[in-house]
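Consider the single chain below, provided in structure tokens and representing the form predicted alone.
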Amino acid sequence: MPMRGLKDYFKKAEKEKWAMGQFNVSNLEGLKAVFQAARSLKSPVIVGTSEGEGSYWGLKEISHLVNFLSKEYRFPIFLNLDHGKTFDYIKEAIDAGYPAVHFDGSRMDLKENINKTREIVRYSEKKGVFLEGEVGSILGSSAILDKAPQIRAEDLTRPEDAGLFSQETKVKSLAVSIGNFHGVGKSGDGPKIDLQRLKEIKETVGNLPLVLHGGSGIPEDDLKSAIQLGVVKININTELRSAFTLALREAVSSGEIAPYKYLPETIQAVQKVVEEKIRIFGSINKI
């Protein structure tokens, strides 16, 4: 029996009200935790790379290393390019394998966004690709921030665009800033969600799947209620870097020299955050 496609378990997601993860890998043992995480849970799951993390895997090499694991294992291991802003750069993924691929045209605007999504959308259909697109600008960086950034009503999505965008486009999903933002504050300051605005988006584009990014560091409530609202994927990126930089320089500071003595140490401690967020998420035997 053929496994399920991204696309069927968006559809599952949506209608059983939970949400697919998608946790952003920077080494192999970042994939290993995401991976084992999601076996010992039977959950669906999505690998991210960042253009920056793209580039130090090679595109690729990830590329072959996810195709196995879905392969060998049988597993519903799904890789996705996220926030790729050039068609070159998002040609080059798809051209290498990946099965998802998101385009960042919040920059543009509206009319701008709307062609070169349009284009892309092109090309990723021609080859089977999954494509992500995105209204609103989501700030921020995949790192710990001194201070959150200051969002400002134009930064935010509008339910208006999303519906022109949805229709024009044709996108599989969309990436909806809503208040969402990339990293963590120092101070604890997390993103302050919208939700009203998120209920006025997913009336204005019905059945097309909703994505937030950003999800380290929102309240476990306001995630639910974005799930329950029509959010089918969220990802994640700066609480995993930080379990794993911070589970590193534990286990360095004993003196042992052999990675492979020290480095499971962050294996499970990146393993530890996947599942806790595939517990939030719902996604627990949705095999």
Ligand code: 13P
Contents of the next structure:
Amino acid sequence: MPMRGLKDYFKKAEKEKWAMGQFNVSNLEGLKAVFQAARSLKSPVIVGTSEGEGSYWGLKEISHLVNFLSKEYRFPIFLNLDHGKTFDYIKEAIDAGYPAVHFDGSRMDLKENINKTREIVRYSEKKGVFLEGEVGSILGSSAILDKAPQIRAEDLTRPEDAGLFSQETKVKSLAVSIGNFHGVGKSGDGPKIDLQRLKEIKETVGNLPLVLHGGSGIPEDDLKSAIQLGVVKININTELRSAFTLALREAVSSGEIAPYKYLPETIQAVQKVVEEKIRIFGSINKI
Ligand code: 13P
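To complete the pair, please output the form predicted in complex with 1,3-dihydroxyacetonephosphate; the form predicted alone was given just before.
Let's see the whole complex now, leading with the same chain.
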């Protein structure tokens, strides 16, 4: 039987009300952790790379690794380029074999964002690549932040803009700004998710799958409510970076110098976070 693609999984997720996790990875330990978690829970999964992560890996290198895992194990693990900001960079990822890309035109005004996204849609469709668009600005960065970013009204996705963008661009999924931000505030000040806005966005975009970025630090109940309202993909990075780094500090403190002896502790720490998120997202046994 042929394996389902991302589009089929999003359709199934929307119908059955669960979401796929996109887990960003910087290194092999992160990738092993995500793959082991997904396999052990029989959950389809997306691996993401930000611009920094992608250049650390090399786009071709990570693309070959993930595509290898998918083929070798016949497992639904998909690679997505996270927040590609230029056509050239997105093209490079597509040409390197990424099956999915996210174009972030959120710094542009809506008209320019639509025009640029359309240009990329033409290229991605020709190559059979899945394209995520973005309307509204998702602030912050995947780190422990001194202070949560101040989200202004104009940063949030307006439902009518989302509707127009989806009609005009024909993207395959849409990232929205509904109070979510990248990173976690030091004092635990988390995002305030505007579920009413999410509901209105969903009403204007119909069956277009919605994506929630900045998943770290969002309370479980909000994640679950967002899934009920049509979110089918949730991105997680900061909590994985944090788990890896804390475990690494602890692991090297013993004085051990053989990486293969101390790195498994970092894999376990990241895997634990990924498994928790997969449980919350409800994607267990959905292969
Ligand atoms: P967090 O770092 O807040 O989990 O966000 C990740 C993300 O949205 C990647 O696009």
